[in-house]
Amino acid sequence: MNSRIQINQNLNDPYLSVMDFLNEVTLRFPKAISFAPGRPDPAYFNLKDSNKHLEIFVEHRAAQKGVSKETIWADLGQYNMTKGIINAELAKMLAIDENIHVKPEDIVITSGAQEGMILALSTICNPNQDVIMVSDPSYIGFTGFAKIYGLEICLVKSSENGIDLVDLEDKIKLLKTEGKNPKIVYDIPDFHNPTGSYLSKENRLTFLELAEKYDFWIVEDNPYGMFIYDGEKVPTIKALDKNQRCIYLGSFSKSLYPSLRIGYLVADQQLQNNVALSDELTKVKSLTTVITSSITQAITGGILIEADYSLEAINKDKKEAYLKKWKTLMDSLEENFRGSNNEWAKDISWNTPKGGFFLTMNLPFNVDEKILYECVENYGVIFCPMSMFYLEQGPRKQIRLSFSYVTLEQIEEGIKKLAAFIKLQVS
C-alpha cells in the first residue's frame, strides 16, 4: 500500500542526489580510473596506530587530571561533553598551523565538517527571514542542506580567482533594498571545491571589510588549505579576522582520514546579552548527534599530542605525494592536449590550481550524464560534469578532475584515455 503521507517537498530537488553520485560512482565502476571523488589517498591513513594514539591520549589526560588511566578509559565509553573533549588540543593546533588564536571553549567538535555546516545553518539562520549567499558553483554539502532546511540562497559569481566580491556587494545591496537579510556568506577560499581557485590575501581582507560594512558572517570552510603545491601560503580569513566576522569550519578527513568523522567549528562570536555563539551551536548539537564520538576524538587527540600539536610534519609525505600527482596531471594534460599533433584540442583549456585536489577543464561540447557514462563504459574513465555543482543553469562544457585518489600511473593512463574520448567527440 502506498502511503499518502507527504515528506519534506524540498527533497524533490534533483540537485540533492549529486552527493550520492559523487560518493558512489567510483564504487559502481571499480575497474575504471576515477577522477570523480575528492577522496584522500588511503596509503597515508595509518589506522594501525589507532590503539597507540588512544593510549597516548589516555595517559596524557590522566596526568592532566591527576586520575587513573582506568578512569579516563571509563569516561571515553560514556556520554561526554557536548562541545567536545579535545578542544584544548585543537586550539593549540590552530595556533601553530594556522595562526588562529581562540579559546578552547569557542570550539565545537563535530561529527565531520558536514555536521558543522548543519549546526551553523540551523543555529544562525531563520528560514523565513534570512538569506545565505554562496559562490556558484559551490560545495553541495552546504547548499544541499540549506535547500532541505528551506533557506533562500543567493548566488554570487565566481572565477578562477575565487568568489567575485564586486558581485557579492551588488547582490547584498539588492537584497537589502528588497527588505531581505543576508546573514552568512559561505566560501572555500583555499583551493575551492569544485573550481580549485585560491582567494588572494587582498581579497580576503576585502571580504572581511564587506562583512563588517554590511553586518554578515563569513563561514570559511578549509579542508584543503594544508595542501599547497605552488607559491606562498595565504593566511586563512579567520587568521586575518579582527572583528569576529568569520566562523571557521575545519576537518581531519583530508589531513588524517575520513572515517574519523572529526570536524570542528570555531565560533568566537558573542551574541546579545553576552551569549556565546559556541554555546548556542552546542545547544543544537545536543539535539542532533548529542556528542561526537569520544573514541575517535581521543585518537585524534593522541595524534595531535604525539605531533606536538601540529599536523604539518604528519602530512609532509602526503603533501609531497600529492605534489607529484599534481605535476603528473599537469604534464599529462600538456602531453595529450597540446603540441603540433593536437590541433583538435585547440579549444580545450584548464586552470592550474596552486593546491587542493581539483581542477576545472573547459571543453568545446556539452557534457551531461549520458556523455559521462559513454566515457566510463567505453574508455574506463570517470570525471564529474561541472554542471552538477551549479544551483542554476551553469556552464555545460566544463568537467572537474580530482587527482588525490588516483595513482601516478592511473593519472597518466586516465588522461590518455580521456583525451582519446574527447578527441572522438570533437572530430
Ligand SMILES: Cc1ncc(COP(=O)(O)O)c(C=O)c1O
Contents of the next structure:
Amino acid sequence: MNSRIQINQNLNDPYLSVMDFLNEVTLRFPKAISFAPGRPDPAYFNLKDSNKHLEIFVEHRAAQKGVSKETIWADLGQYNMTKGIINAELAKMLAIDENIHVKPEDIVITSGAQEGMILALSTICNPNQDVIMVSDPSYIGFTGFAKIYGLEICLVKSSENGIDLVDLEDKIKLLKTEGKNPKIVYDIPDFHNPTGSYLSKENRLTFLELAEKYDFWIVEDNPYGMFIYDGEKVPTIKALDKNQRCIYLGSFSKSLYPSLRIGYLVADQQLQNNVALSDELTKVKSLTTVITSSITQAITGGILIEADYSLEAINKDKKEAYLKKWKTLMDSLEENFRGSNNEWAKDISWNTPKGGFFLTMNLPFNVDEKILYECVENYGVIFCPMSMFYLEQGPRKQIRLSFSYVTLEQIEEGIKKLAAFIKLQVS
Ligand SMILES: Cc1ncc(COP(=O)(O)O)c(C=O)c1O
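Moving from the form predicted on its own to the form predicted together with the ligand:
All chains and molecules follow, beginning with the one already shown.
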C-alpha cells in the first residue's frame, strides 16, 4: 500500500535528478564515447600501495606518541576524533602546496568535500532565514543540498572569467534592501565545474574585499586547482585571505582517488563568545557521519608522510596525462570546427580552460535531453547539456565537455563524431 506520508517536498525539484539522468544515459549506451563524467583517470589510483601507506602512518604515529604500533592499529579500528586524525599532516600539506597557513584544529576532515558542503550549509545557515549566493551554472553538489535543506539561493551571473563580482555586489545590495541576509557565497575559482572558468588574482582580492564590506563568508571549493595546464598557478582565495573571510573546501578525490572519501574544511573563523567555527562544524559532523573513516584517513596520512607533505610530486605524471588530454581536445576542436573547410562552424566557439577537467562549448542552437539522445543514438557520443547545471530554467545553447576520463584516441574520435552531429544540426 502506498503511504500517505509526504516526504521532504524540496526533493520534487527536477534539478535534483541531473545525476540520475546522466547515469542512465551512460548505462544505456556503454559503448558510447562519453564526455559527460567528471571522473578522474583510474590509471593513477595506486590502490595497491594502500597497505604500505597504512604501515607508514602507523609507524609514524607510534613514534610520535611514544606508544606501540599495536595501540595505533587498535585506534584505527575504534571510534576516533570527530575532527579527524590527520589534521596536522594536512596543515603541513596546505602550507607547502597552497601557502595556506592554519592550525591543525582549524581543519575538519570530512567524508569527501561533499560532506564539507553539507556541514558548512547546515552549520552556518538557517533555512527560511538566510540566503546563499552562487554563480549560475554551478556545481550541483552544493546547490542541490541547499535546495533539499530549503535555503533561498540567489543566482549571480558568470562568464569565462568566473563569477561576475559587479553582479554579485548589485545582488547583495538588493538583498539587503529587502531585509535579507546573504551569508555565504560559494565558488570554484580554479577551473570551475561545469564551466572550466578561473578567477584572476585581482578578482580574488576584490571578492575578499566584498566579503569584508558586506560581511559574508566565501566558501571556496578547490578540487581541481592542482591540475593547471596553461600559465602560472594563481593563489587560492584562502591563501590571500587576511581576515578569515574564506572557508576552504578541499578534496583528495582528484589528487588521489574518490573512493577514499577524504575531503576537508579549513575554517579558521572565530565566532562570538570565542567559539571556533571548526568546533561548531565538528558538532554537526558528530551528528552526521560521527567520524570520517580512520582507515582511509590513515592511508591518506601515509601518502602525505611518504611524500614529505606535498602532493605536487605524486601528481606529476597524472598532471602530464591530463595535459595531453587537454591538448588533444583543444587540437581536435581546432581541426574539426575551424579552418577553411569548416565555414559551417563559424558560430561555434569554446573557452580555453587553463586547467581542470571541463570545457564549455557554445552552439548556435538550444541543447536539451532530446538532442543529447539523438547524438548518442546516431553518433555514439555523450556530452552534458549545460542547461542541466543551471538553476535558472530556460533553453541553453551550451554543452559541457569533460576530458579527464576519456582516452586520447576517444577524444580524437569523439570530437570528429560530435562535429559531424553538430554540422547536421546547423545545416
Ligand atoms: C566542484 C566540485 N566540488 C566537489 C566535488 C566532490 O568532491 P568529493 O568527491 O570530495 O566529495 C566535485 C566532484 O566532482 C566537484 O566537481
